[in-house]
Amino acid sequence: MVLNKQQGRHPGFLVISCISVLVFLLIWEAACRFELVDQIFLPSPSAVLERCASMFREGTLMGHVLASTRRVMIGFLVATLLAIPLGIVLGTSRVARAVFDPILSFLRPLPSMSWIPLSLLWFGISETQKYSIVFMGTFAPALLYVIDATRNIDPLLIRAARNLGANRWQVMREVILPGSLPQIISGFKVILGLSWTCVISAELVAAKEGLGFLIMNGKEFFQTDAVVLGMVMISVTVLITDIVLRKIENKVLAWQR
């Protein structure tokens, strides 16, 4: 059943969601305590919680979270800041599309993992290497979102602006950018999730801190509670950044509501 916005905000649905999560955790805990599953392969929620409390007290957990978040934000921001102006140019100029389309078609299918060997050769095991993996994995998709959003602008609006005397720059600033912004922001929310996939890939291969490192290190020493904790922290961090992005979207696109 599809819920409309009013139903989704009803406190009753929030209670149902909380109960379903609680039941899931209780079943998981019971399965571990009655040894229906081996805790080496799947630790109980209480074991994960104990690991979380221990690492939080030591100050290492927030270090991993902040390291991954910083890498995502820097790589994501650089990719989007370059993709917005270039995407608008490509979306409005046939000549520019003819020049860049072949290169974009070549880069687009490459997964972030495929860039790791080259990035290690170029930058070594450094922060720049992590930023570059996020950038390389998100730039082409972000650019495509901007191009599509720009090309979906109603041509009548552009023609009307030009008939009223607007030059090319004014058409881009007053018509194309505001008109394409909702679709661009929606696309960037998807790209932000992709950024986390990229940074975790980079940290699994070469890192000394970060949530990807936490997961890989836990796997090496059979600390599955640390592995699950790393996975949980990725989900929690992505949810928080998504909420922040929604708040920014509501502020920037207040005129659309």
Second form
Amino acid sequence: MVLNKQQGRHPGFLVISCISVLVFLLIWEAACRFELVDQIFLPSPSAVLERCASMFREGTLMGHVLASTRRVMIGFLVATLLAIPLGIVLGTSRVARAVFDPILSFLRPLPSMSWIPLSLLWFGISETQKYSIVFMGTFAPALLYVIDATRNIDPLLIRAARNLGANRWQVMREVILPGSLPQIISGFKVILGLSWTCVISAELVAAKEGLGFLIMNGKEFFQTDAVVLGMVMISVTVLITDIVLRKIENKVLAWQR
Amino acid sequence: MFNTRRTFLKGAVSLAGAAALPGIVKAADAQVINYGGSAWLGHYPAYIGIKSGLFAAKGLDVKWQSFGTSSARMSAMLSGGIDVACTGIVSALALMARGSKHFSIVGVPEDFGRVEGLFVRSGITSIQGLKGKKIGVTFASSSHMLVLDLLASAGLSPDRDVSLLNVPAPELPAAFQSNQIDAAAAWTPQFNRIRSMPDIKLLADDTGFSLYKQYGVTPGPDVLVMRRDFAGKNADAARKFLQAYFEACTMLRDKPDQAAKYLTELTNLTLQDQIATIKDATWYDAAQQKALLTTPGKYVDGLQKLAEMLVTHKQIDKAPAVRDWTNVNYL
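Counterpart to the form predicted on its own, namely the form predicted together with the partner chain:
After this comes the whole thing, all chains and molecules, with the earlier chain placed first.
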């Protein structure tokens, strides 16, 4: 049998995976239908599907997905765009590292939820507040990924470039950035997942749309089917964005393959 | 001397044992009841019952568990973690709409309708004047229902004509002060804080709610709920709990100064503010409960209409038959 070259997986495994998911859903549905599980505690897949269909018809589901995606993308992009240059500087300069390391060490362990009270004071109940929560939750980890990727560049390559007459800027642009990019991108894929956890925190407060809001509002009204739907939509959206990122990675880092 | 010391120790142990015995027997005999509470005024009777010894006098050991929201409290009741709780009716109705038979409504502690309302900047003189304005309100709360009802009665759409912003109750005064919103719906204690701000006026309180005049039902009255499984197995304890609970309600109504002394530890309010907060609500005693919860009856009919209104405003999917959840057998 032929192997799927891109995924490196045997097509037979895909069939096994599909059957596994189907069996899982059937057992879940049966447990709910035969009242082995109270639907208030765990709604059946068909109830979740029904909720999905009705929200899709009303046009509210896509509104929630798009609102969260927008918040994730803006917060994530601002964080990464700032993290790349700053990370390279910190990764190549000992002095800069000495200056910023203590601050980074302080920021890194802070969970996104801890920023909610301050962000409300700084930005009020606006969209900027939501973006800021995503930004604060992702910036420090993104920066650390870039620093780490930069420091992993073979010093011989940098020395060789300098010996060949490259100035500091050229070394950064021609050697450090392309050399660290694969590690930065794979790190950013992890950070993107993290930014989804941040957006859920951001939408706990003063939001009227978004998947976090859908989950929290569902919780308030014991609509557990809406809660599970929100969770499923987060997973689906993250999977889709991961596929898109992989495509971008293949294009940008075509030379690496 | 050795003998004397041994005799002394024996005697001391015996005396201590004899002194502690009634307490141990009493604690062992006392029926444990887990109560879900918070610093909200709806929980005052239960807290007073614990602190003043009203429950202990009935042979009950009521244990206090704190929860941030009604939904969290009701979730704990579903899982059997608490036996009795006060909750906003919206949360109870949402659970009833999902078909939960885990609990019954066994009492109504108070009516806080005059300390919940919609505040506006002084330039706004009517509900119609809210068109195009930003209104801060905590979603899924009684204030939310009040706003939706007031807007509907003025022919305004909450989606098109105004901008409703979901603001947590503690953040409402700051949001108002920093001009992020033009109006805010809040309940006590945020209600009192906003009321004291300059250039802010109260446009409507819960007495402006459409169901209030006809049924005496505010947008989200507090109700006392009890786990059915617990009450079924401990009917005597359930009755004793309600007797002590409504004695505390009577104290709140008739002796607010005395009641306030038990509460300042819970609420961190000054004694003066605590007395004022108690007086802001109307406390119902045991004698009034049957009139409130018997079906058919005006109050239960009002709760039924409220459930239907929640469906109209797309807060819940279907209206439960409220009478199936009321229970006056333990009063």
